[in-house]
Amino acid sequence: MAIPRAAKTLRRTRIQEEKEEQILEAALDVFSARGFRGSTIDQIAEVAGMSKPNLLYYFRTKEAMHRALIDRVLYTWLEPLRAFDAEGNPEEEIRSYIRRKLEMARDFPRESRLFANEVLQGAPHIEDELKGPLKELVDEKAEVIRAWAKSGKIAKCDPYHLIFSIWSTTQHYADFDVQVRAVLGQEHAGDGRFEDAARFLEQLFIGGLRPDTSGT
């Protein structure tokens, strides 16, 4: 995890913390809007509102704090799925999947766009994440879908292209907001939407995932 350079001090006073959650910030609205290529720490100390000699005496390069902002955004983003459970009933873990992941599109619309930016330019600084402890999570918690379907709790599936679904249809409603808005129109755009979208993917997810009981 990238350490900012003010953190390596003995003792970190208050301001310290203040300042470096500034610079994150600021630097988490340029990444997003820009992505790492594009953004300059000038443009990140701008919109700070702060001297570019000050922003480098708490993170050294541009790396630290798209390192920083990234590991937190794992952190977040892999949570809901953390909490997947296999005890659970399915139903009801699945439906609370879907509404933390568009909880999180909705709360945390930059973060999601840090990370989009980020895998479409080829995952240059999270590859190592990728395939060691998100894939080992994946495959987790695809086992515990895997174990639903056998014991006919589910209707069986793909449990990777069921997790990457939810993922893309989530995330969607953060990666594409704009357009998301400009289509449903004024009358529709507000908060209200992510309600609606989870009512929606409630019934494509858990209703083509219950089982047949029908014995044909």
Given for the second form:
2 protein chains.
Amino acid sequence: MAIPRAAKTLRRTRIQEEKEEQILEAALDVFSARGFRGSTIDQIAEVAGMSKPNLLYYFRTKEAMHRALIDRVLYTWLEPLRAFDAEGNPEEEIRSYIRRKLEMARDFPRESRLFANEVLQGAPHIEDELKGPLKELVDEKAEVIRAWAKSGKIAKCDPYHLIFSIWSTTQHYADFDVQVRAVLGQEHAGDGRFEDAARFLEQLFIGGLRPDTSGT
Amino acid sequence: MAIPRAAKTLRRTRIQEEKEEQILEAALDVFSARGFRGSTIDQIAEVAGMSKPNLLYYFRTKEAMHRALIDRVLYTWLEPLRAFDAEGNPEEEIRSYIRRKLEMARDFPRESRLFANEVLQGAPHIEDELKGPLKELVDEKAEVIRAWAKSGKIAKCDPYHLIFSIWSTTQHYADFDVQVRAVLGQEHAGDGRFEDAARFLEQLFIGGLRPDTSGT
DNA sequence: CGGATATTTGACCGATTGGTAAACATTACA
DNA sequence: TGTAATGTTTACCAATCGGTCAAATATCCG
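To complete the pair, please output the form predicted together with another copy of the chain; the form predicted alone was given just before.
Expanding to the full complex; the earlier chain stays at the top.
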């Protein structure tokens, strides 16, 4: 048959739907844990519970799997930033953005690590997405933040570096999870660490962005 | 022959000194860019400008290279945190810690990425270092920060998450460099981005940690 | 110099890599 | 039910992987 291979048919079968799901789930497991180059098709096949050629029947190459995964995850990943509302209350918008990003780090650590691995190794497969859609979205939201700062609702600050800081601090709990656990030790490495992190980060960002009451 | 292989001799020759240096330099290049599993001995050999067997004459395995590299870099990497002085002025200590970490991200991005790759993929080679020396150092400095908070010199906050935040925000500029550049665009992706980042992060952390003047 | 020691290399090894070919099994549907 | 389309597997491929070995070469030092 081979819709995936030749797209002879237009509709996708139930089996296709299921198997592709299975494969991408397994691929997420493997790619996020070992990076693209460090992963092998055999590993993905084993996790997915199917043979290698079977897997290659649905995705012709290792790259195709990776690409499908990236495409699927990228949109979801930017959802919290997209929800950033220019009309909302600045303090509350920032607070909820932090909370959402932290929830994603907690609930979807593999997705976070997938991107981290990719970007860390030079983003060879997603350079276009970074320079295109991502940059545009960030530019737009940076403008919102700049406007807030200008009108005195928050402190004057560089909106890009603010966004970078929220990204890095929140994703840290997914990407550097083993380090966080190791440092916190068994006593504090339970799920409570996300609540502690949320409390600290809100304090940090809300405090750090409080508009200057004195005239600097 | 073969000090590295059998340690028959006690002194290391000049050639050994030089070649090992050359190899580790090349290994840093490759490992930091592709992760341990994604790297090959051949790649390192090519960057080092020598043959693969020659390289394996100095380091018997790929793992040995990686371990030597980690060991060498780890100490240096924790230097800024070690310099954190309990007797100093809190605000100034935090400010200079941020600045130092940011300088390291700028001047030694490969070292940062080496660790990031390692930790991201579950820290299979440095788990002991994380749970031992790293945790101890962080515990010690966290106590310092806690004391500052208790005496009202800075705001009450979770010292561990404060340290995580400084780590993540500063290392972000090394580890996610391509993303930062992509988002900032060509206009703002020059070296000035580190100064902008420093300015923003100091504002964020100093502001966010300013002791409560009102009684919460 | 000359011999001992240290360094370097080309040829090679078995295992694993990403991927293919074709036979075989299953499913959907007229 | 029959058959064409779809799905799965076994056997295999060339390339690359980490690593070895013996022979060749360079260096050191008396």
